[in-house]
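Single chain ahead, written as structure tokens, the form predicted on its own.
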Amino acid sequence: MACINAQGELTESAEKILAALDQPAAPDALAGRTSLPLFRVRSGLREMAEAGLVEAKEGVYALTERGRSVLPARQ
């Protein structure tokens, strides 16, 4: 399941992951926070990193300014 659909909108999984990034976290912690499978969290983070919504440092992900800007509109 992709995190960004063909229309460029966030999927439900992407919204859950972004909302869970209120504090930077590793993929396994995000899987626990969202109740999503780890493989889905990892693939979603990769896709959202490519879209500029999140960034990773040493395996810990955080929202970018762009990620923060789309989050309030989605909640």
The other form holds:
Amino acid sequence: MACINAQGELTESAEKILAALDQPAAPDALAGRTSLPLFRVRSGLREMAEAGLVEAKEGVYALTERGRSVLPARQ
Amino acid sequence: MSPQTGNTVQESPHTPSGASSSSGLPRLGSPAPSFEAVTTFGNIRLEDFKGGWVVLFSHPADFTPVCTTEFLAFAALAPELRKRNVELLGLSIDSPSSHIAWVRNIKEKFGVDIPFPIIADSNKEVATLYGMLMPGESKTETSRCVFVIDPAGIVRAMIYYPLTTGRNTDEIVRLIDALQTTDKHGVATPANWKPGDKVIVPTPSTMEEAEARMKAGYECTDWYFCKKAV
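I've shown you the form predicted on its own. Could you give me the structure of the form predicted in complex with its partner chain?
Okay, now the whole complex, with that chain kicking things off.
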């Protein structure tokens, strides 16, 4: 996965996206907060949702409990 | 999808009027065929680009000289394209490891970062979907194809170059500028048009419109041939 490497660690782009999710946001807002291209944010969010790190409600993404638990250790 | 399983073709989410993307090759004005692909930036779906323009382009193979010159040119082009809300997406029938090694080699030998993802189309699914393989040229290498896809996912332009001939990336920028000008102003663009040049006012379809056109203040050579500045 692009957001989690073979060692199970978050990649740099995944960390950026998770850190930007201190407030729930839609992908285009996250692209603005992270300076990542929108396609990277969308693909990253999809992978992190599959990994249980984020969840989406009506197009707005938020950290899950698991996402919150990995974030502070990485900051 | 696991990266090991290769790329997948998806039903297009767009519902075209009288056009189908799932049968036959891409057509101008029709939805671009959907896919999910393994890339150097992870798994990407065509729909991830929705809302922006995409230049999907294929090259014959990694670690080849003409392709390397093209990648250097596309990398140089990327900032100009980003200003126009355009993302680049490369493709060849190579593995992710080959792409990564080549990108690293370009950085090492030429000092250039490749700032866009490259599809590792090992199973030829996306290449086949888009007609990038030309059997008369090669059964294993994609030709130099370019597909310009607009923010609604519609194929707006296609360019095909043979294996031997590197593309002119300035023309790709010019083409994007022309398409975006067309969308913004509802006009067409003449031969060799560049931003700042006058554009073509669409040809009238009725006598009444033709009469009105001649009095509208455009630069008209005749009723069907009028230009204006935008």
